[in-house]
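Taking the form predicted alone, here's one chain by itself in structure tokens.
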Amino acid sequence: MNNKKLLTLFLATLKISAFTFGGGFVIIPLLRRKFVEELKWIDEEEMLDLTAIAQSSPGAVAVNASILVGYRVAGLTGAVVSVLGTVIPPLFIISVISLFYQAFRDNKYVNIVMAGMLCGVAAVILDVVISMIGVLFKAKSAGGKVITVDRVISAVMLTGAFVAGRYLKINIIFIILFCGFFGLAQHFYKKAKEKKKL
């Protein structure tokens, strides 16, 4: 295994994790920028898949995403290295904050800074959603088309999942299970269709 690549992976996840505020989803655009755009170790469509798996798997999204990216880049060793890089900064920061928790909790300036950060976090999450939808429709399919039935179905499912969770208050577990079974059914339908053509 290339030690330089592992070091790059560790330092990248360490740096990203150290400056990720506002929850797991914020790490996704930072991972995308580093590993897709800058290092070009992962392509756009694969990053979409890794994001979907990280979100639907049990555990913290940031840790899940870093494990998947690390595994994709450098196998099991890469997964271990990237998860270490991801968990060290929060463990250190939370340990320090816990020593001064009372002072942080009651400090109005800290509360103002945190409220400001929430605005930035919302913008980053919105940016990643728009970027991923853009990737979904920009890339040409195997048949050379930009808009395909699969992509329209994906967009409808995305919108439906948002409406079901946000407005209909359906439990996220049921939404994930439904989307997973729907995707599985779609896969088997395509395979059956391909067999008929042969």
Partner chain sequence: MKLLIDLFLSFFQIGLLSFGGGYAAMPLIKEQVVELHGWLSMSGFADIITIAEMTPGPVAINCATFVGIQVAGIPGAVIATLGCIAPSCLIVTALAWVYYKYKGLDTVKAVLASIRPAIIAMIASAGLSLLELSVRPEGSFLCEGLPVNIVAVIVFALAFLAGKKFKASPISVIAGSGVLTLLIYLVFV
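What I would like now is the form predicted in complex with the partner chain, since the data block earlier showed the form predicted alone; can you produce it?
So it's only the chain below, everything else dropped.
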């Protein structure tokens, strides 16, 4: 049974890595679809936490995310298996391409297929983002009320982080740190308020 799980993990990361065009974050929606929605090995919020850790650690985000997913599913063995699965496709593909890379780079048909795949990647990511936002707000439902303090805070943080990262070009690490400190402050504020009530 455990071997079967490791094999599934290996094949899943292998397949996903072979299709992560366009930078580190692309792997997150693919991992999420497989491990959260399909296999249900990891829950939604956990996946976001793992993403935060992957992004805040040095190295390639895709490799970091795979290590975390593997570790979650099957401990250290799982981490090793999923790193192998993630590294083998680029290792193989680049080794082959490096033999005739000039022809590859200048080939019209290769370029057209790659450009088309980039559209598909953008569509997959934006689709996942929409479901993630849905889950984020659903988790904060409070007895039928549509607008709650928690939801407003989430919406403000989502928009704020988006503007800060995309338009003000603030480093992602600082945005994550700031949000973390905000959460900490909010937590102690809530606790102090509860104490007063008692």
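Computed from a prediction, not measured in an experiment: that's the story for all the values here. Numbering follows the first chain given and starts at 1. We call the rigid core the largest set of C-alpha positions that still match within 1.5 Å between the two forms.
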Is Gly165 one of the residues whose Cα moves 2 Å or more between these two forms, with the core superposed? yes
Does superposing the core leave Phe104 with a CA shift of 2 Å or more between these two forms? yes
